[in-house]
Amino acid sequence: MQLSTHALTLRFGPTTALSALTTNFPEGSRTVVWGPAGGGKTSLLKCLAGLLRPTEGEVRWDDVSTSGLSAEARRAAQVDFGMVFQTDALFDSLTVLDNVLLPLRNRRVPEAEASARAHEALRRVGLSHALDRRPEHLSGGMKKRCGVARAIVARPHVLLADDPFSGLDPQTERSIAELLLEVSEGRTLVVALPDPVDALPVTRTVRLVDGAEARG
């Protein structure tokens, strides 16, 4: 799926997240969204997600506006997006495989489609041997990779990836850096960070300042 935004525009309230913003992120690429705190980067990948609908301008997915989708539809078509948040996001009353079938319950697949898709998600990032264990029992680097299994187990054709390094030593950025690589072989990755960083080569980048691109 090709992503683009024109003249996307964000608010809150008196404060302006995202101004004017005309980027794309063609499909199968590899996208850094770089820059300082409060720069826009988490409200983008939220607006390219359909989370946050712009306040002015417009997000497409491949040729369709999403402004023009009926909530239904918007539901429908964010299916074939995966999104690996900064905090985790995972459920403590639940085990690391209750955690990752959850986007699949969620979306009524059967339990035992569910149950193998599930499966393969952890196999890929090297948590089978701990599916019955909570969050709270998981080093920070196998949070991330339980976060990134929850995010592809729905086979999504877009990974985006809010700060997957944060709070991270060198040796875990680098594993989770290679990971991402792998599981978004094929699909549309977009990554935001405060920096961009070696161990996560990409084929662009886009850098926000105070909501636009800063551009040289």
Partner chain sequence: MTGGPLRVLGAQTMLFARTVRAAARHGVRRREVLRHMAELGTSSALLIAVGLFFFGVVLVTIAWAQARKYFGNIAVLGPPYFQLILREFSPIMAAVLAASRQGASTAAALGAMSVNEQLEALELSAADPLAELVAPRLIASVLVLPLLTVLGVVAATSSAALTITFAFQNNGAAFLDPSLVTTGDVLSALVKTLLCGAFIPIAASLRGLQAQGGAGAVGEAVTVGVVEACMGCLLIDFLVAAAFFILSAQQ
Second form
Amino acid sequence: MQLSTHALTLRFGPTTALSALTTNFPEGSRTVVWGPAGGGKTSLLKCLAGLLRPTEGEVRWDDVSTSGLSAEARRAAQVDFGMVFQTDALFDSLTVLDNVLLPLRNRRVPEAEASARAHEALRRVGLSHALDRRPEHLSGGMKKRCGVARAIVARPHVLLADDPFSGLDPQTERSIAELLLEVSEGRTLVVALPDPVDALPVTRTVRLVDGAEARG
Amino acid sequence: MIRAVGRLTLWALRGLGANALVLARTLFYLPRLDGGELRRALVLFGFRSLPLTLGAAALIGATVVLQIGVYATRLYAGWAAGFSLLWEFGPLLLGLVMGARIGARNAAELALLNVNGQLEGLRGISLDPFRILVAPRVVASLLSVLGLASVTFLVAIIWQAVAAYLTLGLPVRIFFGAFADLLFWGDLAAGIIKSAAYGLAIAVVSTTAGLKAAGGAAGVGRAAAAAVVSGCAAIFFLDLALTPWLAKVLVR
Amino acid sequence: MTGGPLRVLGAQTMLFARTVRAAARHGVRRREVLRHMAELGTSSALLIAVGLFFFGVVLVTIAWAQARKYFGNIAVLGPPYFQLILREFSPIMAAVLAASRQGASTAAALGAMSVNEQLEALELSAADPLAELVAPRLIASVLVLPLLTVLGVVAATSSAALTITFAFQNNGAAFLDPSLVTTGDVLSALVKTLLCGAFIPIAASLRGLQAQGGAGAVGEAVTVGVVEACMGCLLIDFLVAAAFFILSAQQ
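Rather than the form predicted alone that you just supplied, could I have the structure of the form predicted together with the partner chain?
Shown next: the complete complex, the earlier chain at its head.
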């Protein structure tokens, strides 16, 4: 899926998170969006996934403008997105396995198939040994892996990762970077980072400052 | 069963102990109160709550007048009922609303400082958080509720005049003429002592909840929620404990 | 309380409509509703029962002092006391206490989920946060608040009867006399509790869902959510009382 933004502007009250941003992310591309804190990286990722509505301008999924979609159509199309959140956003009341099963159960995937796919996703991120543990008892790296597993379990075409290395040591950072590259094979990958890192070689970087793309 | 009772008793004692500790340390710092913090807390708790208080007082008063109005044609006793309602129901309900506002805000602010490690930071530079954060807030809460309650008593008196007009057909002018007969200083003093006690309880209980907070955003939310609930409980308890005593001492 | 009460109520009405629509589209899990009902019942029931029991004691203590001054016979206050408790005091006290208890915990829970990005994670997991989180709380609250109000009536009238009988050695049974209660009174109480029952979780959820930023935003959400829930209940109470007053005056 190709993602593009057209004069995308997002405001929260008096603060402007994104200002007239026009850019695109071709199908299968790997992009790092980087820049200082408050530059609009998280906002851009959430707009791309349809989690935040643009104040002005629009986001297009292939050639479909998200502004015109009904709530149901948007939700149906969001099956194409997996997102790794900055805060992990795992549910502490659920086990690791149930957290990963959540997107499948909500989409009414038959239980046997859902279970097989969740186990497969957890195996790929290396968490097969921690299925029954609660997120609060996991290390930072393991939580991130669990978040990746939940993001990919519904087989999305687009994988978004918001600052996936924050609070991780260099070694864990490298292993999560490898994991992201591996699981995003054949998908569109957009990663938001404070700085580009060597561990994550990508075809393109976009630098966001004050909600707009900064050149050079 | 016995163990459950024991655990409950222990829990209650520990809660009381924590509250008593907050109160004691506030009293200790009373002579050396931080003036700037006190002013800030007074604006936050008192001044900013004024519109809310006036709104609530007007709504409660109007509702009570409506309810008593029904008895106008039926029962002479409506007047006595109206009297006790305005002086009991109103202050109690207002205490609950103010408790929610001041208590939740106080607990949330302290909990935020707590989970962010800023309280530890203060101790690190040998400043006692009780002196600059807790004591001024407890005093400010007491003064705020006292002041706000006085305003609402004024509103209550106006509504009482309206109620008198509706229930007894007493013209408002005559009502204020006969004011001395209807309102006794003892009643007023009782109301003021009660509201001061509510204000103190709200501050102590919410401070205790805020200082206990742990665990990020969820912890701050839990602390604010706990402050509201224990504030309600404390107000009901104080109401029951103080009213019979005040009625005996102050009301002829 | 910025922007005036009308705009605030507008936001809550809109959230209510969206929640109902989301619930109709996605369905509501019965287990979640039952879980919230149980939580509401266990957490608020004690507060409301004890609170209104105390309230009854205090009210008749004051009424006793007044009655001695003016006409001597307290028992004559019994039937109107029962009627007032049922029509006015139990509904509003139960609503304000539930707004404190349940409003605070709802705003805290949803606020924490909001700042932890869990609402967005739910959305990307094909779940509707309104159907999943708000609707069960709404249904549970509408079902449970009337029961809590009945509990409040029982607590406040029985405490009054006990106080009069044992503390003042008078005819306490008069305070259990429902002879003045009319269908209109019951209806008024029911309308109040149903409206407040719907308003409380909506008002609290609104501020919880809006929480953005850090832990401070959650504290703010709880404060504003609880206050708005309480004030909304007072407003509903007044409006319903006024409506029934006008209706009864016309008859």
